[in-house]
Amino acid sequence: MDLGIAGRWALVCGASKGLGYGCASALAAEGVHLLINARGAVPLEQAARQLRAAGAQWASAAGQDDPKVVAIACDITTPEGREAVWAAGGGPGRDFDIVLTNAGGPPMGDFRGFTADDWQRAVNANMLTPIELIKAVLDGMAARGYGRILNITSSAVKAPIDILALSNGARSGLTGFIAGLARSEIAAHGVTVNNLLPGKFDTDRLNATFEGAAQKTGKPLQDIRRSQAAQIPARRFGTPAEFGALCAFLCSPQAGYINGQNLLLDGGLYPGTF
């Protein structure tokens, strides 16, 4: 399917690896121009090279110029980081047609051990930063009659996990905000806002979780991976590539009637009907 998004501009946060990179890669393969962001300059530039190659492959097949890939290494959760992104993009709210918000999950642990500063950092990264990004681009999207905003949150929004108190709280706050925003006047101007709720995907964060469990329990890492995968009806972990494929579709005109939704990608792990 031709998604019809070639030539559009996308801002993809947390794009150096994992699910953010999976989304950026899927967009590059559709001929989308990218401004990618992450904190680490070296892995981000490596990702940019790979994305340029994917874009060049699309361009060769389509007989078009290569899509652009701009990489800005900064902390998007800070005002300075956001200013750096806007400056690279030509000013606040440059003509981004697509914005993917994405921040690393906050630390795990017992909520009794978290301080007010821990909560503030979690809320800033996983709720307030996406809101600030959305605020900067939303009116421009509405004026042009097209916009796709996607937020990578977590399956913990749907099924909270006791050791993810910071994530449960901060991401649920963003979910509530998005529910209202998506149903505001912007929906009539071709702008959709949706959340992607990943379950267990084969990323560095998941591997770090398994390594921590292996150290704590003394069990072999591979045994922990197998036991975790066995709990999922699909009997495997998700891949960034398939996550990115859904992201790209939701950015397309074909997905224009999907709005204000929380799309759960977990291989069937969530047991509820709704």
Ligand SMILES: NC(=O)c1ccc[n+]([C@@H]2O[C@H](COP(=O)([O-])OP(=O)(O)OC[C@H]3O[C@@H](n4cnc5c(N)ncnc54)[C@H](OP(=O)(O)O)[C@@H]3O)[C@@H](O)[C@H]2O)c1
The other form holds:
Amino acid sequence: MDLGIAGRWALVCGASKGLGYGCASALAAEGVHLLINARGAVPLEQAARQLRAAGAQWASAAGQDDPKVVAIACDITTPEGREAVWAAGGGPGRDFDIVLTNAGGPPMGDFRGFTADDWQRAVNANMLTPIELIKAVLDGMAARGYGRILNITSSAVKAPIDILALSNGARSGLTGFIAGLARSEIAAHGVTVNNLLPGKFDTDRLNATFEGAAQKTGKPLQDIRRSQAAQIPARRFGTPAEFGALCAFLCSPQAGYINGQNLLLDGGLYPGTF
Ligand SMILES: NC(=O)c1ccc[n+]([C@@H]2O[C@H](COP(=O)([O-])OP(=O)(O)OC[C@H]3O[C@@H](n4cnc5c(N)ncnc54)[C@H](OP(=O)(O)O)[C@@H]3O)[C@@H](O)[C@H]2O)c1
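Requested next: the structure of the form predicted in complex with this ligand (the form predicted on its own having been shown above).
First the chain shown before, then all remaining chains and molecules of the complex.
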């Protein structure tokens, strides 16, 4: 299916690896211009090189110019980081057609151990940062008649995970805000806003949680991976490429009637009917 998004500009946050990279990669394969971000400059530049190669492949098949890939190393959870994105040379300023909000998840642990500062950091990264990004681009999208905003949240929004209190709380706040925003007047101007809820995807973040469990329990890492995968009806973890494929579809005109949704990608792990 031709998604019809070639030549559009996407901001993909947290894109040097994992789910953000999976989304950037799927968009590059559709000829989308990318501004990607992460804090670590070296892995980000490496990701940019791979994305340029994917874009060049699309361009040679389509007989078009290569899509642009601009990489800005910054912390997206800070005002300075976001300003660096808007001011990036070669980028579109704030005139993005597609924005994927994403940053690292907050730390795990018993809520009794978290301080007010820990909560402020989690709310800033996983609720306020997406809202600030959206605020900067939304009216421009509506004025131009096309916009796709996607937020990576978590399956924890639907089925809270006890050791992820910070994530459960902060992301639920974002989810409530998005539910209202998606149904506001912007919906009549070609702008959709949706959340992507990953279950267990094979990324460094997931591996870090398994390594933590291995250290805590003394069990071998491979045993933990195996038993975690066995609990998923699909009997495996998701891949960033699968995640990216849904992201790219949701960015297309074909997905224009999908709005205000929380799309769970979890291999069937969530046990409810709805
Ligand atoms: N993987 C899963 O199974 C899963 C499940 C539920 C929820 N999630 C959530 O989905 C999101 C992505 O997870 P992932 O598995 O893709 O993680 P990952 O593999 O650790 O990748 C995170 C990416 O975000 C970047 N990043 C982190 N903090 C940032 C910041 N402040 N500013 C800019 N970039 C930042 C990282 O690069 P730098 O470190 O260099 O900045 C990296 O590129 C996280 O919020 C995670 O909690 C993941």
